[in-house]
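What follows is a single chain, given as structure tokens, in the form predicted on its own.
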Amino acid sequence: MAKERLDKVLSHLGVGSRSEVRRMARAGRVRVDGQVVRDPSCKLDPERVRIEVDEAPLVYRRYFHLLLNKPAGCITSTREREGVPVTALLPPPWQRPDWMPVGRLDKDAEGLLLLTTHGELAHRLTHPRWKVSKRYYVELEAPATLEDVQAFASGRLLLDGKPLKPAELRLGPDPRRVELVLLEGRFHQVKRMFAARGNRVLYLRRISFGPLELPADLSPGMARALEPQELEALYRTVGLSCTG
């Protein structure tokens, strides 16, 4: 890859702000291939050198990805204008300004939310061309019916005058507790689909997004980095080579 300034690389890796890492370098706390580098403007290829801060080695990554179990009450945003953004849930080491939530979840909805810094990946995962599936657990006011199953699968259900892609409604032993698989993500789509059938959503949780599954041991409000096999599957889903 092209060479970049040392202070930019360290800031990208979450070591600190550009001004903070400049002070670290000038204080002699940064080594590149074993040599102290005090000039924060020096250029290097971060994929070909060994960088240490306070004698601790850093692992360079071009992009970052997190799997978050979104709790109700937070908004799928990185801004605070409309409420508490999901990024406010992240601990300090994971705070960065370039997070992008992939696929909106309603404020009162819970479940799997992917955060990434890779713009092309985020774009493809939400673009209709790639038909990335999203699976939801839904609790309803009234029992879902076989007629609902057929209506959702038909591709003739309209929202805002436009037909929805066929969706798979899965009925369980209790038809008030169902799963719904979508291939698109329109505004308040799950709630509006059931409303169009005369029903009301009481609780909504996303349990999968493409190849990613919501981990059973990930509590609401908690996040973790994606595993290598999850990253590979995610990139493969949208025709990209994994550069995670």
Given for the second form:
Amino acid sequence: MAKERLDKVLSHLGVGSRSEVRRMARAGRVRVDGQVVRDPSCKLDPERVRIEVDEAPLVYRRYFHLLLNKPAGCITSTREREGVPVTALLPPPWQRPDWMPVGRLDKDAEGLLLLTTHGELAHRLTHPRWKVSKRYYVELEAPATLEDVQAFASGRLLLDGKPLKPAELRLGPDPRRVELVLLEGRFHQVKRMFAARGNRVLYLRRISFGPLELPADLSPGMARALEPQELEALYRTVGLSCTG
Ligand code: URA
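So that was the form predicted on its own. Now I'd like the form predicted together with ligand URA, please.
Full assembly next; the chain just shown is listed first.
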């Protein structure tokens, strides 16, 4: 990988802000391959050198990914002026400016939201070409019907004048509590699909995104890192090789 400034590498790894890590380097707290490096602008290849801060070795990672259970009331966007962003829920070690939420969830919706710093991964996961499936648990004002199942499966339902890809509506014992599987992610899609059928969504939770399932033990507002096998499956879904 190309060489990068020491202060950039350290702040990327979450050691501190750029100004904090510059102070740490100048104070002699940073070693590269065993040598104290005081110049924060020193260039190095972080995948080829051993970096220590206060004698603790750092493990280099190019990208970061988190699985969050978004609670109702906060917004998927990372821009504060539109409401409380989901990234504000993360504990200090996971605070960083480059999180990208993958696939929007409405303010009143809950459930699985992937956060990543890998732009190409985020792009592919949301691009219609890759047909990444998203499964939602939905509570409805009126019972869903077999006609809804057929209408959603037909691929003939229009939103904004354009046909939707066939979607799978799963009716359970209570037809007011259903699951819907989509292969695309249009604006307010679930709510607008049911509105097009004369119904109304009262509650919405995303329970899977591609190969990722919302963990039963992850409460709303909590996040966790992806397991290596989840990460590999996610990259494979969109034709990328897993880089960690
Ligand atoms: N469809 C919606 O209507 N809202 C969401 O948040 C996600 C899918």
